[in-house]
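Okay, so here's just one chain, in structure tokens, the form predicted alone.
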Amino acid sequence: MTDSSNPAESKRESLISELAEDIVQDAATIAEPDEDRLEQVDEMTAEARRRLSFEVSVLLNEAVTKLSPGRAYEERKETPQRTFQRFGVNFRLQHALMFVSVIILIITGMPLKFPELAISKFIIIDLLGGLQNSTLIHRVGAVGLIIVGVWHLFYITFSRDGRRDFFLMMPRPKDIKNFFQTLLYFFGRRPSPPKFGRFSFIEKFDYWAVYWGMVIMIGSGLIMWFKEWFPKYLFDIGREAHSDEGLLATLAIVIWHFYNVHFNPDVFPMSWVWWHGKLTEDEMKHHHPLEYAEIMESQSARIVEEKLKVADTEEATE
């Protein structure tokens, strides 16, 4: 429903509706669908209208931001893209300590799970100088992981950014919908992937897999480290849990996480956001369009508010 008091907005809505109908009608002409498919025309037209409205809203907010006084916009090839701060220094330091600790734990832990392999013997004996040294280094990595776990708990409890991101990381029904929409897109049954906000379901999976893995690994590791404090049956359970969860975590990091942050064609050879915490405007539009739209809307609203304050001040002085 359009706002009749705003002729420009009414005109845009009318043009969007007309363009959506034209797109679906042209598609029907090209595809020559049967009667069952024709029943979906209204649904597809509504979907086209929603997507066009979203893109128009983003472009409008961008235009307001770039055309406002003091915000002159030059051609992208002459002016570097704007960047958006995604992660602060606190979070980046947590991540750095975690990946250093995890790499140490993998290098010193996996050979103990597969001691018969030649590479395991090379790492433990030739590279690290024996089992005693390997165990000591492994515990150094474990202390690093424990520090990260405690640090992150304080971060999501006492930091405003930490609390915001923690609640945004909570799984929601929309994530299930986005998962299946992504599958449909990969199989060519959907023209475009779903749009994500600050965190996609992939990032949420990464986060909660690490969160759960840290609870298992730290808990079982402490039982093994201080085994004289626990009954033997609990030590045996902890040893098996530590071994299997360690292998699962290694596979998840090497296969799942490394692909998303290193080998994915969108970021190859590496996404540097872990280092500087920033995304370019194109990256924001591509990976987090809903968050980008919120930022643009917030900026344009702030500019309008500033203009209204200036106008009110000028009227008062007159």
Ligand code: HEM
Second form
Amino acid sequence: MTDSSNPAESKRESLISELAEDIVQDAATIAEPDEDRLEQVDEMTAEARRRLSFEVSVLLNEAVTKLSPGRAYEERKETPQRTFQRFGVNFRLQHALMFVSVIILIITGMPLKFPELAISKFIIIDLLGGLQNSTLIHRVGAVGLIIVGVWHLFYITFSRDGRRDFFLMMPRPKDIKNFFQTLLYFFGRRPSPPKFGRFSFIEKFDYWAVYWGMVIMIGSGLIMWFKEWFPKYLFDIGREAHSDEGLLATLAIVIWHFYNVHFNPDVFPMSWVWWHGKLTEDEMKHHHPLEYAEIMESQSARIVEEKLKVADTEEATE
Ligand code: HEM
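With the form predicted alone already on screen, would you show the form predicted together with the ligand?
What follows is the whole complex; the chain from before opens it.
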């Protein structure tokens, strides 16, 4: 069965027909058109078609395999490679506490925003045993998120890795350029996507959205939690901000973040970097080529320095 809607398939078909026709014409000029000979020509045509069909299929398969970067990338991913430590244990623990807290906060927060939904009643009443429990669990998640917020501030102030990453997370004019270059690439106006360093504009956006979101959610959450300390109008503003930003944060996580770290074909079903903190050499070249080049450059400079030192000591001992 052939699929005529497939352009590669119809191209293959027309190629076969053309070649078969050529052969038939050649054969006809040689052969006298009597009954027996015509039958022979028909047989030859069928045989030629069969052989050509096979050869063209093999050639097309080979071409697709060799020319498809995705396939080659997938194959290389299977082979053991050198790894690069992208995130240290401190950062990974922050991330783990944050996602556990945020999942708890979403599950216990969203049913309060949409109480009329059947799933909200199921979560609050059947799953958590009532409103009192669910608001208590929301506060447990909130404490987790506050701990992450304070921990992260200490991390970006007092740890070397934290200070470096915070500095590299700062938005720069290059990010705007990269954004438009990515759009051009998506619309087929650029042969390749822009090259990123340690953090792409997408990762920076992700980080700052969470940063901003945490300030709003913790600030407005505390106002609601300790409402007796604040005037009524601040409580109303806090509740509105909390409710809307909570929905925005949930959608950003489910749509934006999940696409980048789960559903993007490059990482599907999940990037494990949050767990072991490592990237393979191919992943580094593919996602962070400029950082990879920097690391390679500094490593080769170090090797040259070491070799020069050895040469110096050898010279001195001679
Ligand atoms: C990702 C983080 C969070 C999400 C998605 C979230 C979501 C929500 C939502 C949707 C509501 C219902 C608002 C409404 O009535 O329309 C709510 C209520 C509430 N949230 Fe959050 N929240 C988060 C973080 C926090 C934090 C950090 C705190 C405390 C510091 C907090 C404290 C509260 C309080 C006190 C309420 C009022 C209901 C209650 O007493 O439990 N939330 N939250």
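So that the term is clear: the rigid core is the largest set of C-alpha atoms that superpose within 1.5 Å between two forms. In this text the structure is predicted, and so the values were computed from the model without any measurement. Positions refer to the first chain, counted from 1.
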**Item:** Post core alignment: residue 305 C-alpha displaced by 2 Å or more between these two forms
**Value:** no
**Asked** In Å, how far apart are the CA positions of residue 15 between these two forms with the rigid core superposed?
**Response** 38.4
